[in-house]
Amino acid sequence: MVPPLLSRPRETELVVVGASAGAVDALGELLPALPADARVPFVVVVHVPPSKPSLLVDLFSSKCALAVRQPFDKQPIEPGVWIAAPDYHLLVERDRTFAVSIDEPVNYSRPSIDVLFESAAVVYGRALAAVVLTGASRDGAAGARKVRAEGGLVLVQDPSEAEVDVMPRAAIEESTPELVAPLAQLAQALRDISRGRP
């Protein structure tokens, strides 16, 4: 029985996303349904080939209200989508800015879900939303279960509705999540997070 998403109130302060194959059409129903006054920013780890560059901001950058963009090394976190750069880790530190890394792939991956969930774990505590996605690797697992350690709220895809169901199911393996659902309502539980609903 998963507990409801309201079993613990709290303001979220920041989104941390993680998809991997099917995420494009997966992000295609989250994102865009992100309202323009959203005063949370979304911060997502996408699997991508190192060696092309990522369409993803553009992309969703003419799907979304919010503004999308590449984050770059120590750029301070503000509300709207962000979108891990190819072949980096993407992390949080204490001062809330963006970290980027070229340490050694995580679950074969970098970016890592891993990587970007756990350090925001560390920084944002209760104050943190983690999202797993459909994928078909374990990345992310790890990471919700920091987040959850922490204090943090974790939100997971159904795993029948994703596309390739082994990250989500990972995810509720690892850490138990406050909510798995289909997109259409995790859509809704993001917008309320992101208008500062707890």
Second form
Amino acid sequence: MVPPLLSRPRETELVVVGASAGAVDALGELLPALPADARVPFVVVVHVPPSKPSLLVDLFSSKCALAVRQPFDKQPIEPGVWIAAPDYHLLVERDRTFAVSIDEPVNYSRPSIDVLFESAAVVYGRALAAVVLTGASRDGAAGARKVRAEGGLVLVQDPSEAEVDVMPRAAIEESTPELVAPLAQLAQALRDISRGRP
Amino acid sequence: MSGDARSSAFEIELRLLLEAIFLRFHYDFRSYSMASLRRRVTAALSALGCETVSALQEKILHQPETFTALLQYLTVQVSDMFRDPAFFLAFRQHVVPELATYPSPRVWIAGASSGEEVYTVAIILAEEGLLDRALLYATDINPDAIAKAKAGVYAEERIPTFAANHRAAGGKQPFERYYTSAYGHAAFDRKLRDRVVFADHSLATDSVFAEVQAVTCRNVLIYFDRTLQERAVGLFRDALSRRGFLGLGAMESLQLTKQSSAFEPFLPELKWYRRS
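Return the structure block for the form predicted together with its partner chain; the form predicted on its own was the one displayed.
Next comes the full complex, and the chain you just saw is listed first.
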């Protein structure tokens, strides 16, 4: 039984997801659970080493019902799963296109979860949902706070279940999320959100 | 005050700041990517001790010397030498042999910033025996960045990355021969910049200044909006000789520009295009 997420009606138009250490397994549970008819784009930042080409797109393409792509600069944000490229920050513009930058790493990371969350919060406001998963840094916590400040939803993986609990704990401390739950329950919540419910 | 109202106040102030910068200092950031500007200006606010963007605007208008400090936040990006080795390996193997057919090939490094890419191109041309008869134009809008590029001095701790990238990009000489170390810094060989013209040039407001056979402009267009991207790519189109080469950053593409018909893919997966 999934608890009701919302005290007020809203339509979520974008979901942003951040994950670090333990990301592959956690995303392997969440992303394949998304239905092929999801109307909401899912944008994912995973901390990956800058020098290696990211294999995540290939890895998840074969497992997901949705198209899994790496966004390039100025591309419109359409439904599907988007995974940030290594060594660039991924941001969202007012006209709902992607932007990228090579500005300094944030929280020692590029891409940084905070950078994505903060830029998306400004543009989508209440229509944004942010998900913080397993990880060993505090990246995502400031971003989750900004998402809440702009009226968006924050969902965090239950730290007791996370492979590394630092990142979910930091997000909980900073942002008082609407939902802290194990992956199975987050997956259900994202399925609901992706179909325009709640 | 709701989040939305606060955001739009910031955006209004940001637009006014960019207008003030244009009117007072003739730097045109009005067509830059707002998502990146927002982060950069937010960083500048705390560094320059301003509570709001309006306060920052007042400061730069009444204490113009502050603008130099702000400019560093608005423009500077640090790149590594031979960043994306595969791109420079392709330059060495596929572009340089074509450049070698010209008596005096010219290469424009647009948005050269603090010069890492200038030395990258110069080293490759030197190793391929082309530097002595080549001419490089290294342009940027930030005079401090150009001064750094001219000086060619970088923190020694960055050398291992540069050297590893150089090897991966097909480097033919030991990397140590290109610099001398002292006091934690590496000063690059002056001979590498004998054939470089450093100049103040804006892709937003200036026009074409020379005919060139290759342009590299990497991770610069990502900071522009689509209108300004069109303008910049238009300048490259006009500056390039027929069959000249254009190299972009890994996340950049001609796909969304109107000029795409002026170029054909050369090694598109490595972001090399060719003037048709």
